[in-house]
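In structure tokens, the next block holds one chain alone, the form predicted alone.
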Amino acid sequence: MIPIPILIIDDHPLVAGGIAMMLRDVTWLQVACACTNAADALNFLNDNTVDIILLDISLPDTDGLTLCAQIRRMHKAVKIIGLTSINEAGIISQFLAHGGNGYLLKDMGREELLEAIDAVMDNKVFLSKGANQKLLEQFCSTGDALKNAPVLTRREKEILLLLHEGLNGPQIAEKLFLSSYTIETHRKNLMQKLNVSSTQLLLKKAKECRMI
């Protein structure tokens, strides 16, 4: 059986030679390559054909969710592993959007690095504990929010997006054809109900009820 060529984007080379270490008598797969920096993994993908890639997030020369997005649209079958210190539910799910088939934190093991290899060749994806861990706490607290979030009136809606468009009171006491005197109403009828205490918070807490 021929291995399965894999490709490290890591500017740590004990990195690098820690998972060529953990892979050395896997014999279906090979580590074809290491590389540094995103330059020197995109003159090698120019030239060579790899089916898993090992894609550190932090890079020298250019962030990994740039990377792995100029990587999905030149290679549309490879399978991308976020390999990252990085731990925050904002990341990996960028990730995941730029491409990525998989998300594994440093610390892992040798038999989860072979889980999530297998998982991506089957066209799943493959996430560690705690990045799964990450991402569902992140789901608990946007679920409480929305649970605790205020009832607003269609007006206050309304509203709430102008404000969010940049309009000040008067711009929008013209646009929906209200005195100034009923936007600042409104505008603190908002504030109130959202328990905060100037225009900009109010916007701030109406996206994590996720109001606008």
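Whichever C-alpha set is largest while still superposing within 1.5 Å between the two forms counts as the rigid core. Numbering follows the first chain given and starts at 1. Quantities reported herein were computed from a predicted structural model and do not represent experimental measurements. Compared with the form predicted in complex with the DNA:
Comparing the forms between these two forms, the C-alpha position of residue 201 differs by 2 angstroms or more, with the core used for superposition. Annotation for residue 20: C-alpha shift under 2 angstroms between these two forms, rigid core superposed. Once the rigid core is used as the reference frame, the Cα position of residue 67 differs between these two forms by less than 2 Å.
Complement to the form predicted alone: the form predicted in complex with the DNA:
All you get below is the one chain by itself.
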């Protein structure tokens, strides 16, 4: 049985060494190469195929996110697992948005590394427990956040959703069989309730208050 080839991209050789050590008993995985910079990695990938890439997102010569997107564009099927000390929701979501399939923190153990590899090979997204928690926390609202959000009327909610869909005033008026003046009044009331002075800020604030 041919072992699954893995590429490690990390500017610290000790990291690659540590991972190789973790995987030395795993007969179905093989570290095909370890690169310490983006250029070497891209060169390697030009002539070689791997199934999995462990990618440090803090590289010296290239932004790891950009490299991730670059690799993803060229190799649609390769699984890319981010490797980092950064446990921030913004970076995690950006990494996935740039084509990543998984995200591990550098304090991971062997078990978690293998679990991640299993999951992405099974076409699943894998985040380490800490990263997963960080990402999920973004979705949550506290009682205070919900309490402070102003109450919108039925029509205001409707207008807000249509604005969020990208319709402008006249288009909303046409869709709801109302006057443009009416839409403008609702919009004005919405802007007053959320204490903003433009439609863009209205939508931004509404998102923050979880109204859309």
